[in-house]
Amino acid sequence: MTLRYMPDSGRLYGPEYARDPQAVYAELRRRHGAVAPVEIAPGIEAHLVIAYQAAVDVLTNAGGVWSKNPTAWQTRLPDTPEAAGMIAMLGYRPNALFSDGAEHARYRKVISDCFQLVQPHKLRQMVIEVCDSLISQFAAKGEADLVADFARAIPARVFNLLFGRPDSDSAGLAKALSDMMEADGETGARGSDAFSRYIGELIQGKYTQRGDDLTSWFIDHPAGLGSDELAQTIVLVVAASYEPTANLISNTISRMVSDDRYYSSLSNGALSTYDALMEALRAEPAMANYGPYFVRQPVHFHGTWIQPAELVLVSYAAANTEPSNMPEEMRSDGGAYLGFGAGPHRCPASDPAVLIAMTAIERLTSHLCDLELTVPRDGLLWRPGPFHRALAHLPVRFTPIRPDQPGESPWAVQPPSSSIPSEPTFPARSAGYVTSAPWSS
């Protein structure tokens, strides 16, 4: 396909755009307009969509012209190890993501059912230990990266405990996913081959053995998910939820620590933890530039012609900050972000992920009251990648925290639950065996 690129403005990766995302979108806007095109890897283009109305209409599947499916856009990828990584991202398998109409509301209400069995008092508890145990091995020594010994090893550890598997294969399932993030060819295809492996041992052992966790519920819903479908299934909510829950940590944490209205010291902001995720879900989503979509006839969208197998991109972080000439009181959208997405596809676990990202910090700011950067936070490094927006470090200092002090240490904690219990409202299925690898379509 042959797309407006202009590779001064439009590429979606590397160093520069990394540091300043908003510069390109800025760009992109004064060249194209509310759909521009850009560049996500090396010859791989796509239609990204930044401004606000126009991404409310692809979510929202104005027209009824937009799908999910993206069968006929990877046929035409060429054979690169940058294809490669787009499809470890972008292409199709049998889950809610890349689905329609009923095949879509069924894989949803096998999600939505199954994370109403999580009890939100007990994912609370287990985030607070998962976090006091990760917070132990840097209180003593009064720094530390909050990416790499904190907002990162949460989600992965937390998800992994929820889906049925030991603490012990949680630091392989971060590195897994992290590597599949980068996109970048050879890494992403690695990340890719090593989840695959963690999802088909996650599954063999859950057929051989139930017990109160993710992954036997969706055995054992009444829709009925084939081994694939499982699979694939699995291989979502794993991806959504990591990603998306480390960013949202450290990115909000980022904005807390370097803006006094949330802290002056943690104990006194003006505003509060909440106030900041939300401010970080509308200025810094953590998932920038991942809302896939397509055609399904050739469309004339906001200004520019699309065809049935080019990729549009929604671009959260930028529609959310498109500038206005209005007061935030009477625009239109009212102040919204699309932090979660919209319409159908809005992400069906977004509580529990607030849940999960506010219980991280509120713990680690009640252990550690003063937190600061260690450079300004201008001076932050982000990770490369046109999908994520995703800081490489958090440097902070602040006051030790030795084990031996008196009053409440995160040392006075057991070692993370490993299942919230929950009595499952589903008949057992009989158990089977999966048999394809779990990225295969």
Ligand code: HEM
Contents of the next structure:
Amino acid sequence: MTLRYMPDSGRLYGPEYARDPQAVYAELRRRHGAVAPVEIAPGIEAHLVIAYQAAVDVLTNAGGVWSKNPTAWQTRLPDTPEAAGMIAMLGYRPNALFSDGAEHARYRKVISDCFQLVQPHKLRQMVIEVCDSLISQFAAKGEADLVADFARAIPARVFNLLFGRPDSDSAGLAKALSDMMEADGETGARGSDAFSRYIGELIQGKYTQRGDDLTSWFIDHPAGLGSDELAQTIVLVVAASYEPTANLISNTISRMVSDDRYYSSLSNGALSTYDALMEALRAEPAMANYGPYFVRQPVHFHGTWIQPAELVLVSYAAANTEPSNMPEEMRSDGGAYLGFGAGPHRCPASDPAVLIAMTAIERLTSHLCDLELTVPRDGLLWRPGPFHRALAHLPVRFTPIRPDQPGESPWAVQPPSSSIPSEPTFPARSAGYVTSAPWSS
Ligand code: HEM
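Provide the structure of the form predicted in complex with the named molecule, given the form predicted on its own shown above.
So here's everything in the complex, that chain up top.
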């Protein structure tokens, strides 16, 4: 597909971009202003919204001028492996992320209503148990890769439990997700098959027997999702939680262990974990550019003509760091930022996401209080790719701890249980919804 983009498009792929995306945004800002032409893969072009106000203008007009439905764009893509990869990430699915208006509101309500029922203290306890079980696997070694051994393992295990599957199923889910994300075509396809099998078995099992879990609540929600809509909603929740939450955790830890203001806070409290998290959300948002939007008719937007069927990506990462939007000094509320988006599609799970990340990091640093990077932060490898800001590895060392050591240890916890004991429990759909149903208001 040839659009009218300029020849000096920025590239949002390859090692140079992965090494320093902010330098690429700064150059694009200098050359193009608020909206810049970019390539997200060889031959696949997009408009990147890099100014804060322009980003807010898109996000808050979703459903009006702007649509989330990618159908017109994807049908014009060439038949190439690059395009197929982009369709896997951005192609239409019947769920909240790719729909507008009433359709969007219906899908979204299922997700937000059901997340409301996950009680924060129960979720926190679940994360503690998952984290302690992970930490116990490397604590005695004195070294770890906190991406593979910790950050990426957490969301797969936590969401497997939230969906109502036994903890023993989480390894299969984690493997399927990591195969899908990381690998060559064959491994990716195997991961994708395994993920589809996981979702199929999950839904089948919960249709047969409900529990106190997200899947059962999705099934019984008054919106009455059909089986494909249900599957796509679960796919969205897994996809929207896995990468961003893992990256939020590892990006935040990488800042804490390489900055004295946090480093000292690991033991004596200068700046808090929350400060680091806010800084990561602002300066290195995990969903760096994953904000696809489309116009319904030609629009002249902040100096650029945009046509229907052209991909527009809101760059949360560039908008957040636009110089005019940067606070003079670090503020504990992070200042205005778009780490969780804005407008109708703003992340509906930002509170649980922050709770999971905060709990995980605090658990890690309370057991291992002298973590240090084994390479300087600017030597860390980032995964290439246009959408996420994701560390490939986070190698650390620390004083080892042992199971027989006195005091609290990660070995003391029980393995996580398979359901979220949450109240109130919903009546099953067959029981009919009455005004006292939790989401009847
Ligand atoms: C508990 C884990 C998470 C879950 C279940 C979750 C779920 C979702 C869902 C379902 C959406 C689509 C909402 C809609 O279209 O109406 C969404 C959007 C979004 N999420 Fe999350 N999310 C999680 C964690 C995160 C994290 C950690 C970040 C960033 C650090 C993040 C950033 C975003 C952003 C920027 C959007 C807006 C996308 C857009 O404008 O198209 N999310 N999330």
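None of the values given here were measured: they were computed from a predicted structure. Residue numbers count along the first chain shown, from 1. Take the two forms, superpose them, and find the largest set of C-alpha atoms that agree within 1.5 Å; that set is the rigid core.
Relative to the superposed core, residue 194 undergoes a C-alpha shift of no less than 2 Å between the two forms. Positional change of residue 64 between the two forms reaches 2 Å or more at the C-alpha, relative to the superposed core.
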